[in-house]
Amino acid sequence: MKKVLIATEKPFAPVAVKKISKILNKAGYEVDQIEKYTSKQELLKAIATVDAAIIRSDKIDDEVLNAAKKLKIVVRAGAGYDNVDLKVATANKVVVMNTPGQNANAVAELAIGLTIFGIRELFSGNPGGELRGRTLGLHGFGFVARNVFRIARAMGMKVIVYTQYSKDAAAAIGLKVTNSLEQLYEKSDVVSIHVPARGEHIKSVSYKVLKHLKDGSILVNTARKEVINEPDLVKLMEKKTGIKYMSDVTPDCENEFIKKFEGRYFFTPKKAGAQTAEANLNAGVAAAEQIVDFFERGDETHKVNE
């Protein structure tokens, strides 16, 4: 009989456990579960012995997966999954998935909420504007910046995007596609970052970028920190005072923002952007569904390890 180890420090709701563990015992596989777990012994002793592991921002470092010795697939309930040593899981001939799609529709929603809340001054009180006839930027058309672009089309926004591996996929919806990322981050009153945390894209925000934003504009990232280069966004908000930056995610340099920058950012408590009761649901589901269509038909669609 296989193992499968839902392991979440930060837990599924109820409903969303319960859905899976029907999925998985349906297909004839155990389950076992940890959550709110409070040290890394915990998460080493829970999967020793599993096939299989269901996972959100839980760390699955080499010390895991060397502890892990009959685990054959860990799927991030979720899109990102840098939280995942893919080298070290290649190496153990672990297979590692996640769940695209899953909760674009909920990062998409904070991305706009963020981007309303730029715009009337932060609920100050204080006069603001509106996103009506404005443009928005997207940096990057996955399925979060796709989600993004029809609320913001419902909207009134006019919307532009820069995209170097979608661009059909834009341009057959009527999207205008910039010939640059420089382009891109000129011609917008709202730049929306999506694009992960990895390769290329590290850093990507940097002041070669930045310097081309409006003064007056607002930037918005529901991505990951590591794609802003953060020196590089301080220096463009001191040059430019009435640059808004408003993320799902504290920077490093959190600190400089309090002293220099009042009334000119946001940063979520802790990552919210799939914090919805929805995506917790789809994106558990999914994962199981991955899981038993593995080692049932050995389906690797969504496999993200070499």
Contents of the next structure:
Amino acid sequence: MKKVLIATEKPFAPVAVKKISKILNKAGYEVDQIEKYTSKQELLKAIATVDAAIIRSDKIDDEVLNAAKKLKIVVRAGAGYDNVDLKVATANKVVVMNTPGQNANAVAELAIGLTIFGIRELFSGNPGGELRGRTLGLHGFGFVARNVFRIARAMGMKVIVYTQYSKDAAAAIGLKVTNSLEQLYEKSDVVSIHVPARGEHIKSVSYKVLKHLKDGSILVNTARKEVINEPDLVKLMEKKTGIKYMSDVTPDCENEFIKKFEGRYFFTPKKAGAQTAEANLNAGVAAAEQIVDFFERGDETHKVNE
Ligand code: 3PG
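Can I get the form predicted together with ligand 3PG as well, since the one above is the form predicted alone?
Expanding to the full complex; the earlier chain stays at the top.
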């Protein structure tokens, strides 16, 4: 009998765990679960005997992969798979998948929420601004950005985008694609970042780009902290004292923000973008179904490693 581990340091909503288990049990698989675990040891022990694993931002490094002697597939219930060592997974013949788009609306709603929180001066009572009529720049145009676009347009915002890989998708809905990232940052009142922590995107939000932001604009990051060059962001916020940074993840230089930028930033204590029952259900169910399809039909759709 195949055994599937649900390993979520940050737990799924109970309704999602129930549905995931139902799908896997129906396929004749046994389900094991660890959540809110506090030591890597727990993960190493739990993963040692399973054929498949469903994870979130749980770190699947070489040690974990090498301990997982029976593992054939790991599905990241979500979009970003920067937490999985793809090279070691490939070497160990473990298929890695994600569930693209399944939690995108949840993250997009948080991006808009952070934007409103920023423009309303963190609900401090000080006069803020409105989003209607302002320009939103989407840095990247994947599933999350497309949902942000839908919501922002309904709020009366002008939306522009910079994308290297989804130009046709943006043009197809009449969205203006800027010629450069610099131009996007220069023209926007709000920039929302939607690129993965991979390849050329790592530290791509550097001073070269940031210096084009207008004073008074808001930078929203529901992607990953790794895409930001943090010292450059601090330098910019020192120079342009009206800029705000709203992020769904605490930067490494949080202490500098506390010291220097009171009232100009907000960081969620734990990555919260996909932390809704709906997103957990969508991504978790997709992950369970992908595992069943993989074992029963050899389906490798959404495989992200070689
Ligand atoms: C993702 O990459 O899907 C999101 O960042 C959500 O991550 P999480 O599952 O750790 O909340």
